[in-house]
Amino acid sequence: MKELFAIFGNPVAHSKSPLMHNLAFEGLGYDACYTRYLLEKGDKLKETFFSLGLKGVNVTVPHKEAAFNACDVLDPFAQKIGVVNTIVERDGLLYGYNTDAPGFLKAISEFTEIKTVLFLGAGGTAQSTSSILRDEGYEVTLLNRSEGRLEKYSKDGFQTYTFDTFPLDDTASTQFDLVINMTSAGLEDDNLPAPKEILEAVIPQSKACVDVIYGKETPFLKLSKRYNKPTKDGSDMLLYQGIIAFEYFTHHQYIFDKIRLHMQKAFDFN
C-alpha cells in the first residue's frame, strides 16, 4: 500500500520538498507519494496528521514548535532545542526529529578553518543551528534587530548584540570567519538583514558568507560578492535536511549519497 507523506506549513505553496521527495521515491522504487498541506493552526497538527492517513511529515514555518508539542517521542537533539521539523508515525505514535541543524552543519562543512560565526537573525532556524554549531566547537554570536528574541540565547551563554549595541568601533569584535543571514530579508524584497554599516564592517573580515534563502541571489549575497567573498545560498541546506528526513521516512533503507543522487535533480528545475 502506497505510503503518504507531506509538508505542513503556512505558507507552503513555494516549497520544493514535494519535488525533492517524489524524485527520490520514484528513483529508488519506494512506493510512496509526498504532497503539501497548508496548515493554518499549529494546534491541529496531530489531528490533521492522522486524519490524512500520513506516515510522515516535514514541518516548516510557523509550526516547528507546535510540531515539537505534537510528538509522543522525541530524539535527544530535538528534545534539547525544542524544535521539530520531521515527524514519523510508528505504531500510532509520532516520533519527532530535527534535520535542519545537521543539514545546515553539512552544508557549511566545505568552508574550512572556520571558528567564529555571526548569525544575522535569531528566529527558529537560528535556534536549532546555534546549538549544533556550538556542540561542534564553533563560537556563535547572534545579531538581531531587537532584544526580545535574543534573551534565550543570552541565557544559554551565547554572545548577542542588537543593531544598536553592536561594537562597530572595535575591530576585534567585528571579526567573524563566517557570516550567515538567518532572516527572510531579501526573499521577496531588496532589504539587507542588518544595517549596511554593520555588514560593511564584518563582511570584509570574513572568510565566507552564507544565506539560508535559496534559489535567488539576495542583496546580502550581492554585497558579499562585491568584497570577493565565497558565498553560498540555502539550496544545500534544504537538500541535506531533506535527505536526512528521507532517511527517517524510509527507516534508513538507503544511504545518503543514493538519496542525494535523485533529490539533487529538484534543483535542476530552477
Ligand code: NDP
Contents of the next structure:
Amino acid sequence: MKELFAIFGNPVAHSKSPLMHNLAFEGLGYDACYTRYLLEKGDKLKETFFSLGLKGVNVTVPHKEAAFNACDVLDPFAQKIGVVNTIVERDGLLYGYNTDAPGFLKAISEFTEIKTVLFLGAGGTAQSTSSILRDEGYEVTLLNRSEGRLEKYSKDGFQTYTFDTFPLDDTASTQFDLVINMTSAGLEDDNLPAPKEILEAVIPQSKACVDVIYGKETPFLKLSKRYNKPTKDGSDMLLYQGIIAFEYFTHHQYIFDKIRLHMQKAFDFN
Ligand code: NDP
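What I would like now is the form predicted in complex with the named molecule, since the data block earlier showed the form predicted alone; can you produce it?
Next comes the full complex, this chain leading.
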C-alpha cells in the first residue's frame, strides 16, 4: 500500500519539502506520496498524524517543540536539544529525530580550517545547530539583538553578546573564522542581521560567511561578497536535512548520494 508522508507547519504553503520528497520517491521507485498540512495547533499533532494515516512527517515553524512532546521514542540528539523536525511511525509508536542540525553541519563542512564560529541570532535554528557544532569541536559565540533568548545559551556555557555588549574595539575578540546569519533578517525585508559597524568588524576578519536563508541573496551575503568572502546560502542545509529525513522515512534503504541525485532537482524549479 502507498505510504503517506507530510509536512506540518503554519504557514506551510511555501514549503519545498513536498517537491523534494516526491521527486526522490518517484526517482527511486518508492511507493509513497508526500503532502503539506496546515497544522494550526501543535497539541493536535499526534491526533492529526494518526487520523491522516501517515507514516512520517517533517515539522516546521512553529511546531518543532510540540513535535518533541508528541513522540514516544526520541533519538539521543533530539532528546538533548528538545527540538524534533522529523517523525516516523513504527508499530503504532512515534519516533522523533532532528535532521536540521546534521544537515547544517554537512552544509558547512566544505569550509575547512574553521574553529571559531559567530552566530548572528539565537532563535530555534540556532538552538540545534549550536549544540551539534559544539559537539563537533567548534567554538560557538552568539550575538543577538535582544537579551531574552541568550539566557539559556549563557547558562549552557556559550559566550553570548547583545549588540550593546559586543566588544567592537577589540580586534582579537571580533575575530571568528565563520560568520553565520541565523536570524530572519533579510528573509522578507532588506535588513542586516546586526548593526553595520559590527558586521564590518567581523566579516573582513572571517574566512567565510553563511546565511541560513535560502533562495535569495540577503543583504548579509551581499555585504560579505563585497569583502570577497566565500559565501553560501541555506539551500544545502534545506536539501541535506531533507535527505537525512528521507533516510529515516525509508528505513535507510538508499544511500545519501542516491537520494541527493533526485532531491536536488527541486532546486532547479526556483
Ligand atoms: P526564530 O523566530 O526562532 O528566531 C529569530 C531570530 O532572528 C532571533 O534571534 C531574533 O532576535 C532574530 N531577528 C529577527 N529579526 C531580526 C532583525 N531584523 N535584526 C536582527 N535580528 C533579528 O527563527 P528560526 O531560528 O526558526 O529561523 C531563523 C532563520 O533560519 C529564518 O530566516 C529561517 O528561514 C531560517 N531557516 C532555514 C532553514 C534551512 O533549511 N535553510 C531551516 C530552518 C530555518 P530577537 O531574539 O532579538 O527577536
